[in-house]
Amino acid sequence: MQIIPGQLKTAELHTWLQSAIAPRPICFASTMDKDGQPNLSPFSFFNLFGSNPPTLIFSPARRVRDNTIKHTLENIYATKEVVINVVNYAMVQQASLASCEYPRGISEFEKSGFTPLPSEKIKPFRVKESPVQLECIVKEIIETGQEGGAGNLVICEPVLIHINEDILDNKGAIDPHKIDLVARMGADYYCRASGDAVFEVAKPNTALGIGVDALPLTIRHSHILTGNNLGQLANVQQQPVIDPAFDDVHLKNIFQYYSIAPEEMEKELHRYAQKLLEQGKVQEAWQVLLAGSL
């Protein structure tokens, strides 16, 4: 399937983008117009650019049915403050609630049922039930386009950040579970970026991994192991040796039954390797599947 986005009604290729780039963080935008009368609206064109200077841009983007602007964008545009409250899973109904279109000078914090609480650097209220509440100035606004649809880059840098403490490790880092974020997806539908959806994967970082391409043939054209799998073992940094000292039951049992069927083998071989490797054990996975090549 094939989508040339001038083609579609901006509606359906919003549907479409929606669905497809996803998940997507929220910005929970808390404004003040120049009057003093907060606005409170959820944002899922949002994400972090950079940290020195800290940069974070998200996107009121111009109604798709009648090329009207948010209540947001009007408030930044005329007082340059915006405070960028995160999502968790305990307050996304409410948040989700915030996004009713209710008319200029009605309050979103009284009708979501929000905290507001005083700013310490800016005008704009933060919302005391988010985790980490970002009191931010708005350096640019970018319109990508005049017509429904369009994006207006709202442009931020964080002047202070506020952190609630019960989100924190034993080592004082935000813990992924704790915090318990949601995000974005297409049509009605969220994800929760915690418990069994939330999974490490080792970076290299300055180091290079030896690559896919390095990787013995039986092992790249393994039947049984993945494309995830052999990512996570062209990912050392240089191809292991086989270790005298490696001892392992399994493995020997899997000597012992397949001995006489070296096709059966390298797959059972490989089957147990594969669950190392689910289990974060690469080393280990090496060296049985080293073991297989003598």
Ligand SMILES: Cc1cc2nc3c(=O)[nH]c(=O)nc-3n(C[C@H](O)[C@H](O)[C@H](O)COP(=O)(O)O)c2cc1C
The other form holds:
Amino acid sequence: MQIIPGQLKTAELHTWLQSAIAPRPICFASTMDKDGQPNLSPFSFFNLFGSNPPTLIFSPARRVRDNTIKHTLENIYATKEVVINVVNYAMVQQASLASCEYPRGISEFEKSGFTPLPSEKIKPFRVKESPVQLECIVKEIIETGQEGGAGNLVICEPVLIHINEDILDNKGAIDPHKIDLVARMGADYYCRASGDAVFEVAKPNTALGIGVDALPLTIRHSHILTGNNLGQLANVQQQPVIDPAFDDVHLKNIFQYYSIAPEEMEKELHRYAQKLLEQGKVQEAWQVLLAGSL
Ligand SMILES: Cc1cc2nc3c(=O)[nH]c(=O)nc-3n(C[C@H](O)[C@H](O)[C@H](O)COP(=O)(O)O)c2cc1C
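Based on the form predicted on its own presented above, generate the structure block for the form predicted in complex with the ligand.
First the chain shown before, then all remaining chains and molecules of the complex.
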């Protein structure tokens, strides 16, 4: 199916987009109005856009329902300050509660039960329960339109970042399982970025991977190897060659067992290579595949 944006009601398009552009990190924005009244609301139209200068953007959009604007945006226009607090699993239900449209003057800190902590560089409070709190000044606000659903890009520069040391690993870096972040998806879905949901992909760095187009056709057109497997194999920097020192019992067994059925042997070699790739053993997988091409 296809969607032409102008041909759908904004509310419908909004739903499609929110489900497709996901998961989105959550900015838990703490602001203050001119009179010092605090406000706290979650925004998942949010991301990091640069680190020199550090740049975060989130978007309190115009309500699709009635084209009204959010207290957070009004406060930001008035004060140009915001604390962006990240949201982890332990906070997600209370953070969602803070999205209720409480009237002006009612503090979502109290309604959602979070603890306000004074900031050092700006007036709005930090959220004590959040593992990373970024005190930000607002550099610019870009309105993408004037109708319901239009975004307001709040371009923020963090001037002080607070990190709870409980989320660090033994090298002093943020451990994804300890920070346990959550993200917003479509409808009422969220996801939790820890445990089995977190995995590593080796970065291609500055050296160039050989590319899928450089893989031998038997590998490229394999019925066993997946796109992810091809991506791993093609991320080596040089076309691998047979290593005579590669000595593998399982490989020998495959050769022995399938010697009279070459097609079956190729499948079995691809299955074995796949297993090795799942364990991150790319060079070993290449050796198994090259042995099969002899
Ligand atoms: C997890 C989550 C993410 C949200 N993301 C956004 C968003 O990116 N933009 C937006 O305009 N509203 C978003 N909302 C809705 C706002 O939080 C909601 O409109 C809130 O009442 C705004 O509060 P305010 O008027 O006090 O600023 C989100 C709600 C939740 C629960």
